[in-house]
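Single chain ahead, written as structure tokens, the form predicted on its own.
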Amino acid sequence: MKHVAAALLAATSLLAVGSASALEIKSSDVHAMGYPTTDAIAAMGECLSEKTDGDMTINIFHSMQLGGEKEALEQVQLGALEMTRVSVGVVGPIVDDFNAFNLPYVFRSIEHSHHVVDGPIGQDLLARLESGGLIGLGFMDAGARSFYNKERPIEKPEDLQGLKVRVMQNPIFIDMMSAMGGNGIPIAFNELYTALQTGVVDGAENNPPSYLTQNHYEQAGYYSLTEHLIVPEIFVFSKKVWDGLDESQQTAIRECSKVATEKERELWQKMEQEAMAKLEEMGVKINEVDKAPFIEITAPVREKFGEKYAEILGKIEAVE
């Protein structure tokens, strides 16, 4: 089934690029419409349609229609799909320095992360994705990630002892969980609900909107605000498709990408506030956390990777 879908996408991509005057951009996202990332890409599509008199449009394949983030990213690299939105955690294997963003407590706040990704650091990393067959278009917010599980509140690192916690498919997150005393299990996002339901994992970690909209609170009703990760998200375009576009098309995509970034951040802030209120209403047990012990216990993770990413971490720390 996946191979058939990929073949169909490849065929339609070639047809679309064959005409310089018309292009339907297919974009994948694991989230449903109504989520900040999907609605931001929809706004980008409206911008493109307006700029090109309808010659460029975006067709959003939402709700994991084309698989999880890893699968969609691979399709974009192959040119079978024009665009996707993924977590930075997934692109670490392509541009290693992105892994610096994946270290626990590397950003002091959401505002600090904005200053980093909007400045020279973030723009340099986006440009380096080209070597992996991707054109980096921009960053999106994903808030701060916190732990949720079905057993107990996480008030101190020791509370993670013995818990199997789903993490993104990146070795850094497994190391982070080990440092905190938990057992990090790398599972694709689209498989997580079933993993919680069947007991393959006891919990996971994510931002409030994802926790709510994916109904994970139904299986794991304790949400602890550790805010241990602030991992940006990015949206990327296929270099194979990009190289077949003319300069005016590329310029329009770049300009409308800025619209998507601004729209997503605006929608994200609003949705995060609404999600927290809704979770409380649904009976989720939410608890504040003293972050100091978590920052201290994850220091070995930052130290382990500190030498490898010393240059970029120094630059991040210097950003005000």
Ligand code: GTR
Given for the second form:
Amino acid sequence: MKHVAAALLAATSLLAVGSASALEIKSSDVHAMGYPTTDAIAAMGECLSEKTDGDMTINIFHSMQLGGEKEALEQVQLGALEMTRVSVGVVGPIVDDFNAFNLPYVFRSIEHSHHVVDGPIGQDLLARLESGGLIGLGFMDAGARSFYNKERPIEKPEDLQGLKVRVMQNPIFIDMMSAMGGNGIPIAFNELYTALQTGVVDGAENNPPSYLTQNHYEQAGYYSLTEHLIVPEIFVFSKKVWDGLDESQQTAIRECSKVATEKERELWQKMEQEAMAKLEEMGVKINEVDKAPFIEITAPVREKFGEKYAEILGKIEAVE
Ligand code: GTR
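Please give the other form, namely the form predicted together with the named molecule, since only the form predicted on its own has been shown so far.
After this comes the whole thing, all chains and molecules, with the earlier chain placed first.
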């Protein structure tokens, strides 16, 4: 996979040599085109191309062509890749305070998460990514994540006992699973379908659009609406490349980033509804969940990290 990725990047870099100020921004995403995140980055590309008379364009490497999200972030930090769209779930290891977003039941609702990421908390976190070699361009929606597995509906935390549940590659999610009684196993998104198929894990957790479009429902047909995490998406630019751009290019990227965020939120709502309908149609066994016991059982995780993230957690809670 690494060789294929390197060859692809090298080939497109050659193609990108054009007029002196021309810049082809390569951007990766684990999702296919037609997903809200990829289509939003495509809209950003159109915006950039219009603004710069075609000098700046975005070439999207979708569908995990460049591998998983951790590697993508590394490539962007190195400047080998200009941009990537990933989950905030994998950004915690770069700027620790992002992990406040990765704690279970921290956001009261999607609206609450919007108010947080659109306000000073979100903007400050984006700015702090510079220390990790990244320029934070914006957030996107990813709804709420719920459990799915092969064995049974999850109605109460005890139902998770004995299940091997794939989590994103960030140790904080292993703690979350332990608190709930399950066994959290970090695996890259691009390796998850096979892990479900071969029984390396019994289940995973994600929002309805990802569960559907990755065909995970074929392997794990119980979907239980625990909505335990609201983890936003984020798109970031390489600081190495950014520092070589002129101000007008940076301004154009900033302005078109807003187009991407807005577009994604609009597409997300529609996609989420459609995904739920489609999952039902495919015979997935979906169950509603009383969230109170899940909130209660995950309190120790919020307490464990509470001190570390006290300042930002306090600010998040104070947001309406
Ligand atoms: C999806 C998200 C991806 C990826 C994936 C995962 O909801 O859009 O960026 O993080 O979840 O679970 O790894």
